[in-house]
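One chain is shown next in structure tokens, namely the form predicted alone.
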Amino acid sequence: MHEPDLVIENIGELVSPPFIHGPHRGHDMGRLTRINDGAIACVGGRIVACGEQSEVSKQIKKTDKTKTVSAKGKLVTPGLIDPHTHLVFSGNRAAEFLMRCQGKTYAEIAKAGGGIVASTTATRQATSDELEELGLKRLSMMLQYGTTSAEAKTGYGLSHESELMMLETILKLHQNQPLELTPTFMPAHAVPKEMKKAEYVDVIIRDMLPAAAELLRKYGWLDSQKAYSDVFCDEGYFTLDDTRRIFERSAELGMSLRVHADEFVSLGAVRLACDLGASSVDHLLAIKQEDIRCLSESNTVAVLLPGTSFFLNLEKHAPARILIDEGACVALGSDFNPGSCHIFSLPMIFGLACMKLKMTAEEALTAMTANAAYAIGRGEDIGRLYSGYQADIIIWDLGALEEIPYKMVWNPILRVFKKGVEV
């Protein structure tokens, strides 16, 4: 008999990916546990009972320390997980957005001095305190829209000092507010104007990666928690050989791997990622059929970013239906960043996934809870409403799962609980 410190009851519809070992793939992504008149009981930030209210009540004994919350007949799901963000940066690129509205492409804007390197000057000029303050504001907004865990990348400093400052800002933000962050070191996001690519890759491998690993260990990462190294492997950015060299050094230093791949052109990064056991490959608008088969035979998660293709006003989107039908493990992320996707709302990404990627509501929820958790190395801990899992829970101001994409431009989140505490 559990004596819970939190009980959420009177749940109209309790919806969660069911418990399995490993990520959900193929048609199983659409098979959710859906319970009417549900309840959840939590002790010490963990779920101890979850299911029909009549059954949960038999497993618990409320005390004067139990906080009881009525969901008032609303929808309850796991907290949303964003496996791809660039939330630490300074400055903005609103002018580029308007240029795209007039027909300029991402590549044309980058060639004219825009794109990733356009954010470098403002980010380099910002202090650590300024970056942290901006990050706190963004994370507060993300939390209000139901994101309870997220990955966060560096990549707008593009120098030893600024990339390390961005990484330390992410590590401090993880400690200083409730939304949990998984850090990713990504100096290989673009080539800074002052260096040639070959020289910059050498600096990343020789100097920046070892310094990042040392900083991560200082904050308690790598030995017990996964932290990542990422590379933008695409035309005009980093080659497959660059990516392999950076990955090999990252792995030697204890960092796990993820890659921006096949956004514009396929260079072979998906197969490399699968061969090296990377946690995720992200974007995939230009993925080849043989690489889809490679993903379906691996545990590497395909992280799709429909907000980016929407924000860039592209006609082409990642082939989610093919990936799912071929048995790949698919997750969804926001790609929140200053230029190519200034969207942090996962409910909106949910709607875009249904509208543009032709995913069902059930698949979209799995993709931004259980599968997103596996994309950041935490699939056995978060992303499901199941006994033993962390009590990251959201109450929606909705009656059923199918209403999420229907109301994607609103904020449909009513209450958010992180580790069993309302935040």
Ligand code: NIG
Given for the second form:
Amino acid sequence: MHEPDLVIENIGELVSPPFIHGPHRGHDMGRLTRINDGAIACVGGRIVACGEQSEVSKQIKKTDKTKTVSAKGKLVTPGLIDPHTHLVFSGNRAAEFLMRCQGKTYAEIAKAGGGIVASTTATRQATSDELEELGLKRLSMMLQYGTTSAEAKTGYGLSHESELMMLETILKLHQNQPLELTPTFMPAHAVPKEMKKAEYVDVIIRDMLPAAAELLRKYGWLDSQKAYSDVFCDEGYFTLDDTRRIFERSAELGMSLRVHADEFVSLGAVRLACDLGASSVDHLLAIKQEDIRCLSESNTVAVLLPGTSFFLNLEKHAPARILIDEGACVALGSDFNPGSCHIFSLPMIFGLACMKLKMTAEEALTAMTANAAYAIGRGEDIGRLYSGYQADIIIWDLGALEEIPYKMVWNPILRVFKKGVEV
Ligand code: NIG
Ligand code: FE
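Swap state to the form predicted together with N-(iminomethyl)-L-glutamic acid (NIG) from the form predicted alone:
What follows is the entire complex, opening with the chain shown before.
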């Protein structure tokens, strides 16, 4: 008999990816556990019983320490997980958005001095306290939209000091508020104005990666919790060879790998990432057929970011249907950043995934819960409603899963529980 500290009952529909070892692949992404009249019991921030209310009540004994919450017949799912954000930056690029509305492309704007480098200028001028405050504000909004864990990248510092300050900001933000962050070091996001690319890549490999690994260890990462290294491998940014060199060094230092691949042009990063056992390959608008096959045979998760195509006003989207039909493990993320996608709402991304990527509601839920958890190295701990999993749970102001895409521009989240505590 469990003596729960939290019981969520009167759940109209309890929906979760089922427990399996590893991420959900291909058509299995559409197979969810769906239970009417459900309940969840938690002890110390972990789920101890979950399923039909009549069954759960047989496994628990409520005490005076038990907090009972009625879901009032609403939809309950795992907390949403965002496996791709550029959370920390200063300034905004609203003018670029309007330039794109008038027909300029992302590449043209970047060439004319906008893009990532413009956000770098603003971010370098901010103090670490200012960056932390901006991050806190964004994280509290993300929680309100149902995100309970997220990945967060550096990449707007582009110098030794500034990139390490961004990384430390992410590590502090993880400690100072409830939404858990998985840190990613990404100095290879763009080449800073003051340096040639070859020189910058050398500095990344020689100085920045070892300093990042040291800082991560100081905050308790890398030994038991995964932290990441990421590269923007695309035309005008970093080559396949740059990416390989950065990744080999990162792996030596104990960092796990993820990559911005095939966003505009395919340079071969997907194959490299699969060969090196990367946790995820992200974007994939320009992915080639042979790379889809190699991805489908690996456990590397394809993180698709439909908000970015939408925000960049592109017709083209990642080939989600082909990836799923071929048996890949697909996740969804926001790509929240100041330039190419200023959207953090995962319910909105859910709607875009159904509309633009032709994903089903079942697939989209798996993609932003269990598979997103595997994309950040935490699939055995978060992303499912299952005994032993962390009690990250959301109650939606909806009756059924199918209403999520329909309500995409509302905030359809009623209550959010993180580690068994309402936030
Ligand atoms: O994921 N592709 C590279 N990085 C971001 C864009 C960041 C920016 O424009 O500031 C992305 O889309
Ligand atoms: Fe990105």
